[in-house]
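Here's a solo chain for you in structure tokens, the form predicted alone.
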Amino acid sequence: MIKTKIVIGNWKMNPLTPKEAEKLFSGVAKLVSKIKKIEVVACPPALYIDKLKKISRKISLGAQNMFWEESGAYTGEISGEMLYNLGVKYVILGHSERRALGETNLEVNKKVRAALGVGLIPIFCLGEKERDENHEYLNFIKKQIEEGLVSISKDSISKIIIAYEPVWAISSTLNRKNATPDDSREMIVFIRKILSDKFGKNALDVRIIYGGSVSSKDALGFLQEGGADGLLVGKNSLDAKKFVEIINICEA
């Protein structure tokens, strides 16, 4: 099966005003009007989604997080059904920045199952904080996968996108290092093996993408030599021209 490549922009807690958000979204939408081979997703702060969905259908919308309960006394939380009814298609779950705030594999699993239950496509993030000589980081990744995908059926696994994002390569990380396509390929092959052991041939249909300070300089390497089915872009998704440069590389 040929999997459609995907480029996802994670805006995080940016920009500061609705006007800036509309300008950024409109700028990207204008520049990707001829994109045909890949899917482009923008994940802005949730309060901007309603206005942005009216600007362009060329870009799918995603959320940066959600809660696992449908409704109730959960102050400050947003449910998957709320997001789905707003026109959201994707939702980022288990991002390293959420995990750094205390989110556990069990909580990520609840969110993944809840997202699937309402028709959202989870972007299930995982990644190690560091790489050690004893390769213990592989066990760390395996645990994230096994605990994060508990009770996910074989029929549902192809609806999930796996985003491998090594924490040590993220721009906001202290003493960060640049990840290479070889780093990406090693881990994507490993992740695919874990998924295959758990879900059989259905794992072949899962898109595994790379994230971690992606730029136009290294995007092609992660897609070709790195074996990624797409890219999760952080900082460079906040600049329309830089983001579209990465999109065009993926399209080509």
The other form holds:
Amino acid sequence: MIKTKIVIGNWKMNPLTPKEAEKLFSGVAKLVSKIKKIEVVACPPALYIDKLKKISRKISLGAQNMFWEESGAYTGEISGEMLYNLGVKYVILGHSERRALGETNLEVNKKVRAALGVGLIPIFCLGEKERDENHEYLNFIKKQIEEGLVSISKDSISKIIIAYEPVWAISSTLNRKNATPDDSREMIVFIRKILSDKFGKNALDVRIIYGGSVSSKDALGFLQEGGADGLLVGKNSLDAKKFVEIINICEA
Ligand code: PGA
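So the form predicted alone is up there; where is the form predicted in complex with 2-phosphoglycolic acid?
Next comes the full complex, and the chain you just saw is listed first.
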């Protein structure tokens, strides 16, 4: 199976007004009209999605979180079914910023299963907070994968996108460090190996993407030497020009 490369913008809790959201989305939409080979996704705050979906079909929409129950007495939550009914295609799950607020592997797993159940494509995020000389971080990642993917079938694994995001390289991390394409390749090979042990040859079809301060300067490195099937872009997805530069590199 040929894997279509994917560039995903994670807007996080930005921008502050619907007007700014429309401006950013339209700006990207205008500049990506010629993109043919790759998929482009924007994950804005959920309350902007309905407006944005009317602007362009070229950019798929994703949410940044969801709840695992379908409906009911869960104040403040949004279900996967609701997102799906709104026209959302992807959902970021297990992002390090949500894990920092207390989300556990078990909860991420419930969300991944619920997302697949309603036809959403989970963007399952994982990544270590730091790297240690004893390579304990590899066990940490292994646990995130194993616990996050409990009860996922061999048939559905290829629907999931895995986003490797070392927390130490994310733009908002204090004293952040740059990850290199070597860091990315090492982990992507490691993640693929764990998936193969668990899911057999279907693991080869899983898109494993890289995220963490991706810019137009290092995008190519992560895609080529870094072995990534795509990119998850935070800060630089909030600037239409910078985001489209990254998209164009991936398309080329
Ligand atoms: P960043 O964010 O590109 O701003 O580092 C990536 C992410 O957290 O998804």
